[in-house]
Structure formats: C-alpha cells, structure tokens
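One chain comes next, on its own, written out as structure tokens in the form predicted on its own.
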Amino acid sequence: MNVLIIGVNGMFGEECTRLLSRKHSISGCDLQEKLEYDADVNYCSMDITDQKALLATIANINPEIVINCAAYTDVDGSEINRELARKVNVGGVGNILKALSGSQTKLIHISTDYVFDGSQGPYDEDQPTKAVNYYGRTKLEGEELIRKSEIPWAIVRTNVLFGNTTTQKASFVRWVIDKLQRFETISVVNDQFGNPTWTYGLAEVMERIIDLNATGLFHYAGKDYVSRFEFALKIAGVFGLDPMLIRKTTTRALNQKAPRPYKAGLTCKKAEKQLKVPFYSIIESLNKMKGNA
C-alpha cells in the first residue's frame, strides 16, 4: 500500500518507516530539509500547520494510509507556547482532515495517555478523559476532530515511548544512559506511573491496523506498570550503569510548569484481542535495543 508517514524523522517515525517499508511503499514528510536516516522513503519537507502545503503534498502523494506521528510534545513548553501547541496538535490535525476529506484514505493518529487526569490509571478506552495540562488538552481536541470526521480512522494512544533512533533525539532512556555514563547523579520521580512503550511494538500495531483494516480507538503500551524511578533503575541494570546515581524525587519537588497525571498509563485488552499484537516488557525491550545499538 501507499503509506504517508507525517513526522517521519522522529523516533517513532523512523521505527515505523523501517518496519512498514518491508512490504509497503513509504512516503514521508517532516520539518527538516531531508530524511535524517538511510531508508527507502519518498521524502519531502513540510509543516502540517501550513494548510496549503499539506493539501498539495497529500494530493501529490495520494496515499491510501496516512500515519500522523507529528505533534508538539513538549509538555512544559505547551504551557508556555500555547499558541504553537494548539497550532500543531489541533490545527495540524484539522489540516490533515481537510486534505483527506471526501476520500477513503485512512488516518492512523498517535495520541497519549495524557488525555487522562492520572487519578485512577491505568486506563482503558472506555474511561472518561480529563486532561490536567495544556498538552493533554490539545491532544484530546485533536482526537475529537478525528472522531467527528467522515474518513476512516484509527487512534492509538500510547505512553513513555523509547527505542533506538539514528538521530538520537531526546528520550527518557537516552537521557538516563547519557547521564549515568558520565557518572552524573540524576533525580527521577517515584510518583508518576505508566507502562513504557517500545517503539518497535507500536510500529507493529501500525502494521496490524493496516493489515486488518482496523478502525476505532486503541490503547497500546508495554507490559510493565512502573514509576519513572523504577524505569530508570531497569535502564541502569540492562546497560550496566550505576543505579546508586539515581535518586528518588517527587513531582512536586521538580516544580514543573505543567501538571502531570500521577497514575497514568494504559490497559490494552482491546488491542490484544482485536489486533493480536505482541506486548513487550521493559527488560526485553531494552535488551533488544542494546543489541541493536
């Protein structure tokens, strides 16, 4: 199939490209002038907030599937740069929907557990949403635009993505590894919970949605429900780094701009039953990352 990946230079965009290009024709777009890794991709530079450019790009590629990995994901930055967060996470989604209006092109959209308030996670697809920060609110609004559209769609919520990436963009795993390799002490919260998700597993979800022509809302995340502190300890263990350099702290002590959901994370029985995708533990995922590093 002819698949367009928007946000193709990001960590998940790269993983998605590498897996899907085995049996699909991949086009990709992102803000950068060129594709930042070696892959068989028909690439163009494009900003999803530029409606005219987006309409022209999609008309030219004429994809059967669009996977939207693009988002403004800086949670604290979203509190400060609200106009930009809304422009990308809501306006950008609206532009994609306008470009696909009247077609049978399916949109697969990546969303987040931050659409929940974190009071009683992990959450399934039927639980009520209530974002506690601006980033979460913009992602939720983007979801709602898609739900109201008349095109075929699938929304996949995930959380705490990690994986290998050629460009080594910022991620929690890379931050922990880099700091501990330099023997620097780090402070990690022990009161924010989720189930960290390997990007390869999430890419397999994209593949299954395409293969099965599945639609609707799905949750996909890793097997292990842990605090960020526990996640950091597992990273140190797999990569042979000193866990004594990791100190517990609290969300309140960090004084972050954006409120965080404490008990977030996702339950994934629907994806397990309907998509029959594998789920990976943190240790298994990190070991596979280490082997591919």
Ligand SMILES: NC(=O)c1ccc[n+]([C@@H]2O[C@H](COP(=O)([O-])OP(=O)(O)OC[C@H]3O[C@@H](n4cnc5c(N)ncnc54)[C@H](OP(=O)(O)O)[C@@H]3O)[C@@H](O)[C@H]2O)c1
Second form
Amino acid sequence: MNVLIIGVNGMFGEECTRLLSRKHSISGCDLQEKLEYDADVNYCSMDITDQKALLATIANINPEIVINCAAYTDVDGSEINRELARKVNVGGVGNILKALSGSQTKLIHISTDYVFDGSQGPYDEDQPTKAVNYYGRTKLEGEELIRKSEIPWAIVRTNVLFGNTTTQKASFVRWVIDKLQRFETISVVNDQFGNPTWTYGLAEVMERIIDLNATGLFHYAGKDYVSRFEFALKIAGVFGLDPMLIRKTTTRALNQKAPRPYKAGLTCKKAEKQLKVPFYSIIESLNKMKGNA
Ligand SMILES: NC(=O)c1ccc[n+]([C@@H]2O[C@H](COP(=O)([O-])OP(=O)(O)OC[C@H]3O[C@@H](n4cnc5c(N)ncnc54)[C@H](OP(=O)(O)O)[C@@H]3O)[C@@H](O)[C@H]2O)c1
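With the form predicted on its own in hand, show me what the form predicted in complex with the ligand looks like.
Every component of the complex follows; first up is the chain already shown.
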C-alpha cells in the first residue's frame, strides 16, 4: 500500500515508519527540512497548517492510507501557545480532512487519554470525554472533526509513549534516563496514573488496522497501570540507574502549567478483541528497548 505518514520525524512517526516500511511503500512529511533518521522514505517538508501545501502534497502522493502522527504535543506549552496548539491539533486535522474529502483514502489518527478528566480512569472507548487542559481540548476537537467526516477513518487513543527511536521529543523515559545518568535528582509525581505504551506496540496497531481495513475508535496502551513515580522506578531498575535519585512528589507540589488528569490511562478490550494485537508490560518493553539501544 501507498502510506503517507504525517509527522514522520516525531517519536511515533519514526517507529511507524520502521515497522510499516517492511511491507508498504512509505511517503512522509514533517516540519523539518529532511528526514531525521535513516529509512526508505519519500520525504517532503510540509506544515499541516498550510492548507495549500497540504492539498498539493496529498494530490501528488495520492496515498491509500494517511497516518497522522503530527501534533503540537507540548502539554504545558499548549496553555501558553494556545493559538498554535489549536492551529495544529484542530486546524491541521481539518486541512487533512479537506485534502482527503471525496476520496476513499483512510485516515488513521493518533489521539490521547488526555481527552478524559482523570476522575475514574482507566477509560474505555464509550466513556464520556472531558479534557482538563488545553492540549486535551484541542486533541478532542480534532477527533470530533474526524468523527463527523465522510472519509474512512480510525482514531487510536494512546498514552505515555516511549520507544527506541532517534527522535525522543516527548518521551518521559528518555528524560528519566538522561537525568539519572547525570546523577541528577528528579521529582516525579505519584498521583498521576496511566499505562505507559511502547511505540512498537502502537505501530503494530497501525499495521493491523491497515491489514484488517478496520475503522472506528480504538484504545491502545501498555499492560501495566502505574503512577509516574512507579514508572520511573522501573526505568531505573531496567537501565541500572540509581532509584534513590527519584523523589516522590505530588501534582499540586509540582505546579505544572497545564492541569493533569490524575487517574488517566486506557482500557483496551476492543483492540484486544477486534484487532488481536499484542500488549506489552513495562519491563518487557524497556528490556527490548535497552537491547536495541
Ligand atoms: N508522546 C506521548 O506520550 C503521547 C501520548 C498520547 C498521545 N500522543 C499522540 O501521539 C501522536 C504522536 O506523538 P509523538 O510523541 O510522536 O509526538 P512528537 O514526537 O512531538 O512528534 C510530532 C511531530 O509532528 C511535528 N509537527 C508539529 N507541528 C506540525 C505541523 N504544523 N505540521 C507538520 N508536522 C508538525 C513535530 O515537529 P516539531 O517537533 O518540529 O514540532 C514532530 O515531528 C500525537 O498525535 C500525540 O498527540 C502522544
């Protein structure tokens, strides 16, 4: 299949490219001038907020599948740069839909558990959404545009992504490893919960959605539901780093710019049943990541 990956230089875009290029022909675009890693990709530089450029790119590539991994992903930054977050996460999605309208090209879009308020997670696909921060609101609006559209689509919500990619723009794991390797103390919250997700597993979901021609909303996440503090301890354990450098804190004490959902995370029964994809534990994923590093 002719697959276009938008946001191909991002953490998940890269993982997706590595897995899907085994079977599919990959075109990719992102903001940067060139592809930032070594792979067989027909690359072009493109900003999804530029409607004209996006229309021309999609007309030129004529993809059968578009996977949208591009987003403004800085959760705290989204509180300050509201206009930009909205322009990318809502306007950009709208532009992709315009470029695909009237075609049978399927759009697979990545979304987040931050569309929920975190009062009673982990969440399944049928639970009501209510974002507590601006990033979550923009991601939810992007989802809503897709759900109203007439083209074939699949939306996959995930959370706390980590992987072994060259680009680690939004990775908690990379941050923990870097700090502990420099023997720096870190403060990590023990009251925000989720199920950290290995990017490789999420890329397998993309492959299954393409193979099965599946549509609709899916949740996909790792097997273990943990606090960020517990996650950091597991990272230290697998990478042989000093756990005593990890201090427990609370969301209130950390005072992040964007409010966070406390009990976030996802339940993934639908993906398990319909897509029959594997799910990975944190330790298993981190060990594989370490082996590949
Ligand atoms: N990381 C997580 O923990 C997590 C959790 C849940 C859901 N998600 C979702 O998963 C998807 C992939 O996330 P990720 O972690 O791979 O993010 P990432 O590493 O930040 O990658 C996103 C990519 O999109 C690019 N981009 C930003 N604005 C763009 C624009 N206007 N036009 C074209 N490209 C643009 C970014 O370029 P720049 O870096 O130059 O801005 C970056 O290369 C996103 O939809 C995100 O919301 C991520």
